[in-house]
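A lone chain, given as C-alpha cells: the form predicted on its own.
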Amino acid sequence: MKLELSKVVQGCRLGLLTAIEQTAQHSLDVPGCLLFTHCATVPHLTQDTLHTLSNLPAVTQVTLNCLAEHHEVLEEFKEGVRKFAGLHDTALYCSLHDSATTNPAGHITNKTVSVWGSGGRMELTVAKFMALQAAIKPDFYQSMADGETWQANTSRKRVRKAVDRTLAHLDECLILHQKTQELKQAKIFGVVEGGNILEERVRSARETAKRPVAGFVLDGFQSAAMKQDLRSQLITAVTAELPQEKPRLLQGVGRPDEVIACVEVGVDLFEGFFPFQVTERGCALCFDCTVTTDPETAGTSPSTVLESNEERPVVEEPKENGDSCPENMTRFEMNLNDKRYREDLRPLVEGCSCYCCKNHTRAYIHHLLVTNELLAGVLLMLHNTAHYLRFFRALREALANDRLQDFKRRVLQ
C-alpha cells in the first residue's frame, strides 16, 4: 500500500492511495471516504442498484460485529466475504464496530474485546479475531483495540491503561499475522488511541508508528466525544508523529463540516456512515458543495442548491402542523417527514443527477415516508450517497485549485 501525495497546503493532504490489494487494482483518492456496508451489503440497496451510481470508492467497508457471529459459515465457504456477500469489483476494509451504531461499554478485558452482533454479545480473544480475519480476508484491516475512552470523565488511568491494551494487541495481531497463510496479502492498520488527553494520544502515536503497519486508524474522536477543537488539536498532535507516506483514516466523523475541519489537520480517509444515518431520519442531503474556481467570482456567488430549493437551513426553519426535527437531525439536511413536501413537486436537490432526483419529487418521498413504504429508504440511501461522494470529490477539486476556504464558505453557510 502506497500513499502518492501531489499536494500539501495548510495540513491538507491531496493525493492518491494505491497498492491496496495484491493484483493493485484499485486506487482510492485522498481525501475521501469508504463506502459504508451493514453486513457486507450498502443498507436498503441491492448491488445492482448500487451501480446506477457513479464513481462509487474503490474501498468498501464491513465491520467485525456484522461477522463475527457468521465465523464458522464463512471458514466452511473459503473463499471471503468478497465473494459471499457477492460485491462487485472492490478492495475490502474490515473495522472493529460499526461507527453508524453504539454499543454498551465496559466489557473489555487485557485479553480480549466485545462486539455486538444480532444474538448479543462476543468476547474476542486476539486469536478469535485475527481467526475471523482469515476467514473474511478482507484486503486492509484495523488491529484490535480498546476504544472505549471516548466518554466524558474517562479517568487518566484508565486511558493510559487502553493505550497499553491497544500497543499489547497489536503487537500480539502483527505476529499473528505473519503467520496466517490468509492474510499473507493484506494489510494491518494499527489504531491511535489516547481519549481526550494529549501526552497519551502522542504517546499512542509514536509508538503505533514504530510498528510495521500500512497506515492508522485514528479512533476516540467521534462526533459525540468531543468538540471540533479539541478534536484538531488533538488530530495536529497525533498527525505530527506519523509518517507522511501513510494513510490516516478517521472514525466515528462524518459530518461535511467536521470532515472538512479534520482534512484542514491531516486526515485523509473517512467512514461513509453519515448518508445511512441521514437515510434512516427520513431526511435527504441538501447542502451547496460547489466550488468556484475563478478567483473574481469567488465567495460573492449564491448557493446553487440553495437558491434553487428556496430554503434556509432546515434545523432553523420553523415547525409547522407540530412536525418537529429528528433526533440528531444537522443543518445539512431536509426533513422529508414534514408536512410541508407534501405537495412539493421539486427534486430533493435541483441539478442532482441520481436516480431520484431525476425520476421523483419531494412530495413522493414526503408520501412513502408516511405511509412506511420500503422505496422510501432505497431512494433516499440513492441520493444521499450520491451527494456525499460527490462532496468529497468537491473537497478534493477545492483543494487542487486552492479553493478550499471558498468552498468551506459554501459548504458551512
The other form holds:
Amino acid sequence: MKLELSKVVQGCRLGLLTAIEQTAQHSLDVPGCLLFTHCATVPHLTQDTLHTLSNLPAVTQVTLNCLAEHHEVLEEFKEGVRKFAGLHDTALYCSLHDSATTNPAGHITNKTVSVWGSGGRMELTVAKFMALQAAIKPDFYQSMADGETWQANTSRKRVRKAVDRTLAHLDECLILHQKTQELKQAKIFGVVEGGNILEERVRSARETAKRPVAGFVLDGFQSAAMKQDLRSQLITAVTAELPQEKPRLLQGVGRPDEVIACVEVGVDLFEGFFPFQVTERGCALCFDCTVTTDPETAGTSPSTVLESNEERPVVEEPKENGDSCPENMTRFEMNLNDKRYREDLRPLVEGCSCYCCKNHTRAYIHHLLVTNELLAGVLLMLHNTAHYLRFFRALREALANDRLQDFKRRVLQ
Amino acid sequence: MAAVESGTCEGPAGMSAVKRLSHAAPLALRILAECPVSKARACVLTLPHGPVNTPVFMPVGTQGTMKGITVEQLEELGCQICLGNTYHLGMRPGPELIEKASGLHGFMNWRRNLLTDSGGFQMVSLVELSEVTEEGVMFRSPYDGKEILLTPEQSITIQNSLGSDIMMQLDDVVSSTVTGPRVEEAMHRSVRWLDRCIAANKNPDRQNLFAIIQGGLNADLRKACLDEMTKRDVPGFAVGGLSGGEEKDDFWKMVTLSTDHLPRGKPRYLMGVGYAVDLVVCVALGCDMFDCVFPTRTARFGSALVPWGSLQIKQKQYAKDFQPIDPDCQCATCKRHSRAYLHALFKSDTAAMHHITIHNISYQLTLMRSVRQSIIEQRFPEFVRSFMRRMFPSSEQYPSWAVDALASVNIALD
Ligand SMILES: [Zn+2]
Ligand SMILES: [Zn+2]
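How about the form predicted together with the partner chain, since we already have the form predicted on its own?
And the full complex, kicking off with our chain again.
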C-alpha cells in the first residue's frame, strides 16, 4: 500500500492511495471515504442499483459484527468475502464494528472483544479474530482493539488500559498475521485509542507507529462522544506522531462539517456510514457542496462538482408545530417525511445526476415513506451516496485549487 | 419469436396498422398462434404504452412501486405491464396529486403499461364494515375514519386520474365460498355497474375498460353473466370472483366455462391467479392475462420460486449452499449470488428481499415466455407435460384438479 501525497495545505492532505491490493488495480483518492456495507452489500442496494452510481470508492468496507456469525461458512467457502458476496471490482477493508450502530459497553476483557451480530453477542479472542480475517481475506483490516473509551466519564485508568490492551492485541495480531498464509497479501492497520486524554492519545499513536502497520485507524472519536474542538485537538496531537506516508482512517465520524474539520487536522479516510444514517431517518442530503469556479482556472480542471444552483435546496428548519424532525437529523439534509413535500414534483436536488433525482420526485419519495415502501430506502440511499461522494470530490477539488475556505463557507452556511 | 411480432407501439397512433377490435378502444389483440390441442393461445396485445406479449403474468405494484425494485430493473426483467391498486393509490397519495404528476405513469415514472383494479375488492377484503348498496360500496376510511361511498362512477373517475392503460369495472364482489341469492344479486348488480362504468369513462380513446365476469361457482349464473356482458362493447374481459379459497375443482370449471363463451378476439384476464401450476393450467383453458401478489410477497419472506417448487432461503440448509437459487435462471440475482450469500444477507439487510423479488418476478415472466414460445412452436402440450414432471417428484403427486382440467382440453399427463 502506498500513499502519494500531492499536496499538503494547512494540515489537509491531498493524495492518492495506491497498491491497496496485490494486483494494484485499485486506487483511492484522499481525502476520501469507503463504501459502507452490511454483509458486503451497500444497504438497500443490489449490484444493479448500486452501479447506477459512477465513481464509487474503490474500497468496500465490511464489518466483523456482520461476518463473524458466518465464520464457518466462509471457512468452507475458502475464497473470501469478496467472492462470497459476488463482488468483483473492489478492494476490501474489514473493520471490527459498524459505525452506524452503537454497541453496549462492558463486554471487553483483557483477552477478548465482543461484536454483535444478528444472533447476539460474539466474543472474539485474537486467535478467533485472526481466523476470521483469514476466512474473510480482506486487502486490509483493522487490528483487534479495545475501543470502549468513547463514552463520557471514562476514567483515566480505563483509558490507559484500553491503550495497553490495544497495543497487546496488535502485537499478537502481527505475529499471527505473519504466520497466516491466507493473509500474506493483506495489510494490517494499527488502532489508535486513548479516549479524550491527550497523553494517552499521543502514547497510543507513538507506540502504534513503531509497529509494522500499513496505516492507522483512529478510534473512539465518534460524533456523539466529543465536541469537534476537542476532537480536532486530539487528532492534531495524534497525527503529529504518525508517519506522513501512511494513511489515517477515522472511524465513527461522517457529518460533512466534522469531516472537513478532521481533514484539516490530517485525516485521510472516512467510513461511508453517514449517507446510510440519513437514509434510515427518511432524509436526503441537500447541502451545497459546489466550488465556485475561479474565472482564471475555469475550464482548466475537469469540474466534478455541480454547477452552482440558482435555487438552494430547502433545508429543514425545526418547526414549532407540525411534523417533528427525526432524531439526530443534521442541517445537511431535508426530511422527506414532511408533508411539505407531498406535492413537490421537483427532484431531491436540482441538477443531481443520481438515478433517484433523474427519475423521481420529492412527492414520490414522500409517498414511499408514508406508505412504508421498500423503494424509499433504495432511492434515498442512491441519492445520499451520490451526494456524499460528490461532497468528497468537491472537497478534494477545493484542496487542489486552494479554495478550501470558500468551499467550507458553502458547506457550513 | 421476434419475427412474428409487430414492432413496438408507443401510442395509439402506432396502432393504425392493426385492426382495432373494439370501436375506438386503444387496444388491439393479434393472435399469433393457437394450440391445436387445448385452448391456449399466444397473442400480442397492443396498448397505449406498448405491446404486451401474452400469455402474460402482471406483477402487482400496489402503492405505485414494485416492492423495492426500481422501474429500470422491472423494465430489464422484460415486464411490459404491471398493476397498481386503485384503493391504495386513491387513498394515498390521492388522485389529484397523481393527475398533477401526469398520471400513475408519471408519478412512478413507469413507461410501459399499467392496469388498475376498481378498488372494490380491497374495500371488501381489507376494510371492516363495508356495505354494498345499489349505489356503490360504503366503507370507513382506515386513515381518517370518514365514511366513503365508492360508486362505479367514482372508481372510474379515480382510474381516469391514474391514467392506467386498462381499468377494471367496479364489481359487486362476493366471496367465492358464498352461495345462494346473494351471488345472483351480485352478478346482476355487476352487470348494471358495468354499464355505469362504461358511461363514466372520460378517456375511452386512451384507457380501456374491462368487464369482470361474476356469478360465483354457479355455472348458470356465470353463463348468464357472460351472455349479458359480452353484449357490451368492452375491449376486454376479466374472470372475477375466483381464487378466493374455493375448491380447485370448482375453480377450473368456472374458468373454462368463461373462456368457452368469451369472444376469441378480446383479451381474457384471470384475476388473482399466480401460482405456476395454476398459470400453466389456466393458459391451457384459454386465459391470456394473470396477476397475483404472491411471487413478490413470498419473496420478502425468503421464498424463491424454482421450476421444482420453491426454496426457503432462510432455512439453515442453505447456509453453505454455494450454488445460485436456480443454476438455469438468467436473472441478475442468480448470475451473481449464491444461496449461501442470500441466506447470510437476509440476516443483515433488506437488499436480500430485493434479490429474491427480482428472481421471483424473473421466474414468473420467464415461465410465461416459455409457455408462449411453446404455443407459437405448436408444442404446448409437451411443454405442459415436462413442466409438470419438473414441478412434481412423481405423477402421483399431480393435483387431481390439474389433471382433470388439462384432460378437459385434451392434454393427457404421463
Ligand atoms: Zn440525487
Ligand atoms: Zn434467478
